[in-house]
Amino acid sequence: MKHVDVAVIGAGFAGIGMGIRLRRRGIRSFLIFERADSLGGTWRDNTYPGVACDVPSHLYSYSFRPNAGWSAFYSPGDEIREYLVASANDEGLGEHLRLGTDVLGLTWDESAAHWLLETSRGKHTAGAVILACGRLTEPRIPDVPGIGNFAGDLFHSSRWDHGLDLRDKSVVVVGSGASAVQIVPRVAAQASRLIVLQRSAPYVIPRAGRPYSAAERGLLARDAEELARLRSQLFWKAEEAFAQRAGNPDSLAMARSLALGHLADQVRDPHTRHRLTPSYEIGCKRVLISSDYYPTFNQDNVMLEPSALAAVEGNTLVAANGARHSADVVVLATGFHAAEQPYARIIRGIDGRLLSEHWAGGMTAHASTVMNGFPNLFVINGPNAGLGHNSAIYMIETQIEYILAALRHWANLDGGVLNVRAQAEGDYIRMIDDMASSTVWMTGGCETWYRDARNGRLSLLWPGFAHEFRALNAEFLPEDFELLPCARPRIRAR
């Protein structure tokens, strides 16, 4: 059984992330385990046709290593996994790399003072973990009667099969989200006939970006200043769009006149149009980026149906409506499971405590990263560490600086492991419930993914500006944790 000072589970942007940073401090006793046969999370999973990202790529990208290169104002999907793949090779990653290893359980011994992971490929200890699972990994299929029985081809967004040819065929998209919108035109460019059926309409804007130039991309090769200068520029304006969520009246406004504007000008019939319309407030649900959704409802061959799934018969899928379509393809545009992570119940704390038993009233962490009872351990992009109006990248940051700190904290100890007081998680909790309360996502009048079913909770965001988030959790705080006994050797850089 190995024993490794640092575990790291996950080998997405955070993982990977936090593993170069771990290499750059010296730090060599580390391992990421990673349960698929490649890196790269979500730019791994989602290949669906379309697939972009919707924050620029300058800003979605780590601060620390820069890419001039970049091809467009907003990366394609592969382009970002290329990037990730990249990034591992030349910070030496493949050494710490565990691919094809599902971690099936994590437990802290109490009396050792570590953590114990059991693996599909056997059993390690580690005297710190860090959660870098993402929270897009587990996809949210509609529990609806007959769903399993479907009678042609049907998987969700993030299990595209690419063997299958769409021509000829009758298509149903379920969802209208943020990868419904990427998919929709370039299925009905195929299909022979699509129906969307859309449970709410999302806000949709315009997405104005385009390539980059050789030239350009050649200017920001030679000039690091000029490549700093476009990152800040562009997360500066990209936090002026805090105030629509905050729910500033004028902002609300003029985003909201943006979006309708926009299915205004891109949809041709009213009644469409008309289904096409929110009927909640602006923001209260991602918003969404795209100018070629609107206009495939101006096609002959493509139908939206302004209805959730309710039910499945044979190939016939019945919507909650009562409307009947038949397909041969279903695509599943569902999401996932973010607010329920189901890492949560193979970890066992203090006293065997699991930590979904923690978040049984909805996901919490102090500074977005610790949990009490839970010592040495860490996640990244976990509890409130998201954003609705930038970069997921730049709080990844912030939380890899955080747990950096910590581990130096840790490493200069003469003995104990950290333990985050009660107290500490609990005011953090009050004062995000508090900071949330005002905002767009609990006054819009929407159903959104970002808050906990089961309480209500905006559980999965960050409701202040970005840099807020920095300027309060980049500082570990050693008065916020208590030490518990361990006689192990503190993690050393070499």
Second form
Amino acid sequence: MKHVDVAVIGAGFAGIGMGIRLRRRGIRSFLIFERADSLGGTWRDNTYPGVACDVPSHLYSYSFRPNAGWSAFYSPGDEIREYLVASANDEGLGEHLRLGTDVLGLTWDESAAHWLLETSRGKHTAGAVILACGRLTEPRIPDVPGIGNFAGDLFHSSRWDHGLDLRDKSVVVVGSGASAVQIVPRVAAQASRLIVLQRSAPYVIPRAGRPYSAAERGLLARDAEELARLRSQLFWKAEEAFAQRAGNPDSLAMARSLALGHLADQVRDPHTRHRLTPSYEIGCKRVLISSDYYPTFNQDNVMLEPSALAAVEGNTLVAANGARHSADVVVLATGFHAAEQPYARIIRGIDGRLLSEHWAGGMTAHASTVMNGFPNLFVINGPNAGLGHNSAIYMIETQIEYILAALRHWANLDGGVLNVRAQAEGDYIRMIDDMASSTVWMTGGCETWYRDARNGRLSLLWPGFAHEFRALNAEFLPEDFELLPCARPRIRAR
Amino acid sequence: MTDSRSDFTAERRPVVLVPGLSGAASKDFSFLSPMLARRHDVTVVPFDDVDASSTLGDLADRIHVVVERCAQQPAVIGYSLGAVAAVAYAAAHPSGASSLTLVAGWLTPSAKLRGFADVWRVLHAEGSPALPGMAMNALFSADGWDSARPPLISDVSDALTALSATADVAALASAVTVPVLVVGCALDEVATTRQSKLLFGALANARYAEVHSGHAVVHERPAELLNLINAFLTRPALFPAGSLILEERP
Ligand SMILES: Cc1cc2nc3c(=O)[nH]c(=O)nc-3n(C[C@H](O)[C@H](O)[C@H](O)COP(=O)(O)OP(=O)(O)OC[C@H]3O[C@@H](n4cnc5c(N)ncnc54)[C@H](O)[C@@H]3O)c2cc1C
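May I ask for the structure of the form predicted in complex with the partner chain now, the form predicted alone having been displayed?
Time for the whole complex; same chain goes first.
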């Protein structure tokens, strides 16, 4: 059984970023476990036509690995995946990566004061474990009768069947969220008939995407300061949108009129326009960015069905409003299981307590990163660490910084492991609930996966500005932790 | 920059906002005011009815009236001419404010600022359609152009613009002792970056931060400004007097 100082689970933006920063710190005793055969996380799994980021690329990338070469303001998914692969290669992560290795169990061994990892390829022990398992990883398949027996091709948007030719096919896209708005225009250009099943209409704002010119890329490659300034500008611009989420009436009114004006400009038929008009406040669900989604509904071969999927009968989809549509191909753009993460069911902390029990009332963590009763365990992009208005990478990097500080503190201890105090976690949760209470996610009158269905708590999102998250959580405060006894410090480098 | 957890939930502090050339907090602080109000009790000093006979001392008196109504010593935040007025106020009432934040302010009106006020006056008197374009050119940086909305004529007050050309606090600065955050704008060709830096040079207890923006920083980079202000309000002494605060790189 091999022992490492640090085990990282997951090789997406979070796990790769963590690995890079560990190595740059001179830490070598770590492994990154990834169940898939290649790295990239979100950007490996989501290969559907039109997949791209909707946060500007120069912001949606590591600050410590700026990339002058992004082809476009919003780069396509495969370019993002290639960026991650290149990052891992350039930074020497190869020797640390364990691909095709599913972590099946993670158990705190009290007597040895380390974690025991059971994987699909054997057992390991680790002094500290970092969960970088993602949040939009497990496809959410609608639980409706007959879905397992559809008579044609049916797949989730993150499991695209590239072997399938959609020309002359009748296609149904289920869902109208962030993936659907990217998929629908592409499918509409191929399929003979396309029906979009919409449970609730999204707000969509114009997408000012464009390719970067050779001159722009050349400049950014030659002048690092220019690139850093661009990133800053994009970041602070994006931050402004939080004023809407905070429920500021003027900002909300401006955003609403931008989105509704976009709809009015782009959709001719008043009836369709009405069906595409959201019934809740803007920002309550993710605001989508697209300039080709709405016009799709002007096409003769495209139809909007404003109802959720209720059942599947043979090759017919039955909507909740009773409408029936036959299809050759069904694309489930139905999102992911976000509120309840499967990894929580395989992690046992002190006294064998499951993380899923700790999270029975919705995911929580002190500093959005550490849980009482789970010593030396860290979670990135877990509870209250997501954003509705800015780049996930900024949040991930903030958490990486926090974890590095915690590991440094641990390394300097004369033995002992770090267990966050219940009081600290409780105080943090109360602060989150307090901050969240006036936000549009709580008051906007929508059903959103940002909230936990079990008790309505805002468990996924950070209810503030991204810069407030960093101001609050970049600093590791030892007084938030109690030390559990442990014979030897395990980490060999800082 | 960090603030400790307790500060987020700490008691709300009074904050007084002093507007710039618009004279109205609703125009100059449309973003900052509601966002600061999430964590603080915000009051604004109205300048929109200031007339041609007003002096810098009158503006300072208006600040005094608002500060006196606060339950405890407020943090005073001034923008543009409002920053200059805040210095005049703090010089006259050294124990009035708990701190000053001076955004895109100046010690002495620069030649460019006087030039701007002159052109404004002439074009306005002529009813020139070039006025909004001229103002936008002057107030916004090239980088902030995308966020630039041509200012409405009503967004800039004649009286305040005229007053700005003579608003000079060089002789008053030594009387200010409270902690000060000076925020200069790297691309400010109206107040000028140099004049903001001279405030930093003149005020004993000042630290200096710079935003990559034109004079219209409250429209170009309001969120970055909010971050600087919040950090300073939470821990005024985190950066000792005389510090140059490095830009945070996201
Ligand atoms: C289509 C799409 C577009 C998006 N666009 C944006 C955007 O524009 N801007 C933005 O900010 N965010 C966007 N997001 C959110 C995105 O998920 C995050 O930005 C980011 O990629 C998350 O990285 P991660 O490393 O936390 O998780 P992931 O990328 O999901 O990586 C987690 C990895 O952990 C592995 N894993 C999980 N469990 C185990 C286990 N038990 N054992 C071994 N391995 C395991 C998974 O296989 C996966 O590779 C988008 C998401 C999707 C789905």
